[in-house]
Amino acid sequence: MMEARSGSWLQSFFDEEGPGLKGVFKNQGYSLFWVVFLSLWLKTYIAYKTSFEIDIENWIQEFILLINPVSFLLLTLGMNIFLKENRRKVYLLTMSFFITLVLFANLVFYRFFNDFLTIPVLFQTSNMSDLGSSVQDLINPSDLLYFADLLFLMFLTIYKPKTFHVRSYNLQNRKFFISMALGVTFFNLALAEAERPELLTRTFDREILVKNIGTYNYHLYDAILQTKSSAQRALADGSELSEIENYVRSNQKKVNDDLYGLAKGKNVIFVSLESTQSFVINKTVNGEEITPFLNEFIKDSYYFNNFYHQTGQGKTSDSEFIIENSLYPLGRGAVFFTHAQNEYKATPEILTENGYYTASLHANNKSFWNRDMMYDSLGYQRFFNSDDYEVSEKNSVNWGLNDKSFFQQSIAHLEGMPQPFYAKFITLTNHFPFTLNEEDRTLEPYDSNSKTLNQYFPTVRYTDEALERFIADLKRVGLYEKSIIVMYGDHYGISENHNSAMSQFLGKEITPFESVQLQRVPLIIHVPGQKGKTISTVSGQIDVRPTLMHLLGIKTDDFIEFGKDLFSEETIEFTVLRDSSFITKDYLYTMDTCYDKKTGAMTERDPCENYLEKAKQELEYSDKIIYGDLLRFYEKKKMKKERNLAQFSF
């Protein structure tokens, strides 16, 4: 008996006059929700294959690529069951619409940061506005075939009413479809724990996550996590504090005697190269080299060749946190708008304690990147932004004034500016997608199969050009021999999608140990008076604030960073990325994956283990940090430290 009543529903939930599967192909109509489904299914893996660069190992991988958009997909369409039977066309058409367009936004923000995106970006929507070409250069005309099932199925539906059956459910026919949902739901997670163990804890590596539990349960996943990290603060009471200033303490070294406090007293001049990486240092194009000026003042400089860019999908923003305050960026979004109202202990706020006018200039709106909020938390006196500049058409290009006219308004900032002053300047014009006016270009394009990168080195050239000019001004000025001057790279320029290129122009396979080299950026520290010096120590961003402080003659004993004075002899070489990836002295590991510097080979996994914990507990002190704002109890165990000793002494 309980067998016929089971079979009885299951058969109708398949049957033709069911809600399900064997009347799609009847002449009375095909079952809307199945064509839906199918497609949404079929352009996700084409997405997969053609778009988004996955990397599979074997057939089980393969199959679980092909296979996880369906749980979501069963779940969401499924939704339709339960509404009334005149509203199930449109939602299931709605929701075609909505998932096609998440996929679409993942396919264009893949192009360029070959990463996926993340509920935090998604807020970040201010900077729409501005960004102008790149998205437009990031968009095919193709991409709108994504969209081409949509439009017929609404034209069918409208037009061709019957061409679609609207069925009745019963709560028989639920419930198997949500078991049934919920079984495909289990089952994918099931394999790809089995294929990834500890699949879930890898929150850093979005690829895996997507290629495993597929796009739009990633982004479910996105969310829960979003709302574990909002969580956070509000339940944080500063009791990690005191682990996490015990391991910072641990790690602290002495400094160099000889060159602490050398620029004491001194103008901080810093710049921040858009998109600069160090594999254009002393290179040429078409036979002239991209970075003539670069080239001779790293001569005059200290020049650190072997440090890397820190950042995550913050990018610009990302490096300015990393710089100042010597944590790491989140590995979801931008803490510059997802954590601007924290309490920070930033260079800006340290530097106007000793006596030092900060201001940031940037010929950018002053919301790009919640700048104006954040700014005020980092400590800044002064945000000089698009409106203390004469921006013209004229004298802009791509993302708005280019570096020549910005550095040129520039002179006359600095020369307001109460003395010692730290200066930021954040430069525009070699940015993404790196269009140049043919009067301003002094270097030709390269030639390959990538526009990206053919674009990049002219647009390089004319940055090192606008730094010519500008050291030129300091020293006519006055400021170049009062002023110890930073220069950096932001973040990469040219991503791994344009690997193929970039094999071609350094002559050699870009490998997962090339690209991760690649993330080299220069870091260039002039001190009037000293003599340059290349040195190869393995550095981050996450060092610059403690080596600047002390050449500045500022202790930073009291302070909670993770960077290291890249000038100490006790400097230990090592470095993480956001991404996990971590690079020491001799090896180099990313991607599970243990490589030997000196020949870029494969090898066993021990050399790498004794870092593996220190680069995730790094990575995870930093972020409970920012997510719980833990900064605000530090300060308040500090000044309740200095009372209890001020009470002592008396």
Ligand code: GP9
Contents of the next structure:
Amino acid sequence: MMEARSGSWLQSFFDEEGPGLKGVFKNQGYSLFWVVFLSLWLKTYIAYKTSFEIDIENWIQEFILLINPVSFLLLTLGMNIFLKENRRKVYLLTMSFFITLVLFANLVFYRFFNDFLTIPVLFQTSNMSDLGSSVQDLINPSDLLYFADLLFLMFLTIYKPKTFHVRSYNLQNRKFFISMALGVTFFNLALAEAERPELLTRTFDREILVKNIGTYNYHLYDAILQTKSSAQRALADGSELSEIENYVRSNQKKVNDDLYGLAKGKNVIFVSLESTQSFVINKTVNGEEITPFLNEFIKDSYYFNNFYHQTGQGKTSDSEFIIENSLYPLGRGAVFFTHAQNEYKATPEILTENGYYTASLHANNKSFWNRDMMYDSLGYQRFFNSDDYEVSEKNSVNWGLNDKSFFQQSIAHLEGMPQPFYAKFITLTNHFPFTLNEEDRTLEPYDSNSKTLNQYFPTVRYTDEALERFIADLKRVGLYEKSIIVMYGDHYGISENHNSAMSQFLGKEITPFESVQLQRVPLIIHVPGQKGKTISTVSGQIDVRPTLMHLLGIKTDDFIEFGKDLFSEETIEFTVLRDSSFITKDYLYTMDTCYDKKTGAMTERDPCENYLEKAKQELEYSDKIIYGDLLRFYEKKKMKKERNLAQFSF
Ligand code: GP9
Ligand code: MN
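Same protein, the form predicted together with the named molecule this time rather than the form predicted alone?
After this comes the whole thing, all chains and molecules, with the earlier chain placed first.
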């Protein structure tokens, strides 16, 4: 029994019977805790470096990678201090086995899927059966080395019990230990947050998460997300759906007979324009047009100049979600991550049912924004990701493959698709921090106190040139006339941190009113054979799906969606942003203030009051659908209705 001497708890922690070297010198053997801890730490780091492809860009990232298993190992192995002494060795060895098993399972999974395990994936039988048939091929004999230390430790513990000791801890020792473990955890989190702000709230990429908080903490985090959404889902029943359905139906408008079905059977090409805001269209910098190609292209297209992005923390993924589901994204986190297992009725699924081949093309890591999982739920048949592109140092910049190479390489993918197809292209070069290779720069940077805004214009121009080549290629391979082309900005590129530079560029003060107006992004719909037209209807990303469906002549009466057909003559001008700001034909409401759009000045609340409830209602209904996974009930209800109708039709 060890009693801490008063006033020397730190000393007692490292005392004769303590865990460290002193015990060894006194022939009391090694501390089993630290031996197990060190071997697991080492194994994990070896696995990171040999079995996973984790991109390390600087020494801080390498350091975080090295220390990221520590907090979890200290906390889980450390639980042994609460056990009776005779149970501790068993606990430490058992934990070592399970932790090694988790590492090993990740390793095998990664070899096949190039991704880290998530809880939903464990239950996705299709994934697992893919893996099942080839598990033998995925395991190398050398993998057994991961368990070798454990066997060795077990052997020594049984046959040479004196090799290791477990020490006793008094209350103060325990407190010290727990504080130390928590201290390490917070240190790790702080470093990760500094290296990758909003890492945990936004959850953008498994690889980045694992790199920053470690593979084990990542599983804990995943488990928390999973439990939360399972609980919300379990508590939901179908009853809320009727109210939502009534609301949606009451907003449906008559289609425009002249345009309905205009593009029936045509291929659909979507292009997501990274960080492209409307303020660059038809504008110049240093006397030169920023987007000379788009400025011409919109003349032959329907161009919506009052179109707002409605994304939240999920950025690009949110824009994809809104555009393909006509639902709002979530107020917190990225729905692509938090609710990828839900039932959806998204554009790819609808178009597949209408005889289309559906694909998304994006030259980034497939797990980014959890796309590889979410695309299954959205009904995509194929995801062309960075594995499908030749990516080299020469053709990469900033976040990866540059847009020109991306489009150029994509043409072959497009030509290989059965027609009609729905193909969504997601560009990447015009992404913060807007870096470009010198030889690719055809527009001089702007001159202001914001490096971000200065560099933004040349990268926007770069993407504009990439689009020009893409359209030329589409013409060359004969797809241009057979396809409708929809281009849209995914979200803002210049945040409010650059207001003073923006105000210099726009020549006006950036008030809260202007900030909302800056959330406008371009929406361009090119239909072969149609004359161009600029449409100023107040609209948002949520409206893209109904508008597309009507052009394709696909009925939307049965869908649960919040958007409106922008070609309908009855369309109401109203758009709500994810932060509850909203815009109508004449007014704009943000931060509890109503503004007159003509003057940009504050006005009395009355004109906005009428829409306040509607704005809140829409976001709430959409959130309910996602949190409760309500569309799963809708599909069932619809099938029942169809069955009943069939019965009565005789
Ligand atoms: C990543 C790309 C950019 O694949 O879509 O994501 P963002 O940071 O803009 O959301
Ligand atoms: Mn983006």
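Fair warning: this is a prediction, and the values are worked out from it, not measured in the lab. Numbering follows the first chain given and starts at 1. Throughout, rigid core stands for the largest set of C-alpha atoms superposing within 1.5 Å between the two forms.
Is residue 345 among the residues whose Cα moves by 2 Å or more between the two forms after superposition of the rigid core? Result for residue 345: no, shift under 2 Å.
Verify the C-alpha shift of residue 49 between the two forms: is it 2 Å or more after superposing the core? It does, since the residue 49 C-alpha is displaced 2 Å or more between the two forms after the core fit.
Checking residue 145 here: with the core superposed, does its CA move 2 Å or more between the two forms? Yes; residue 145 is a residue whose C-alpha shifts (by 2 Å or more) between the two forms when the cores are overlaid.
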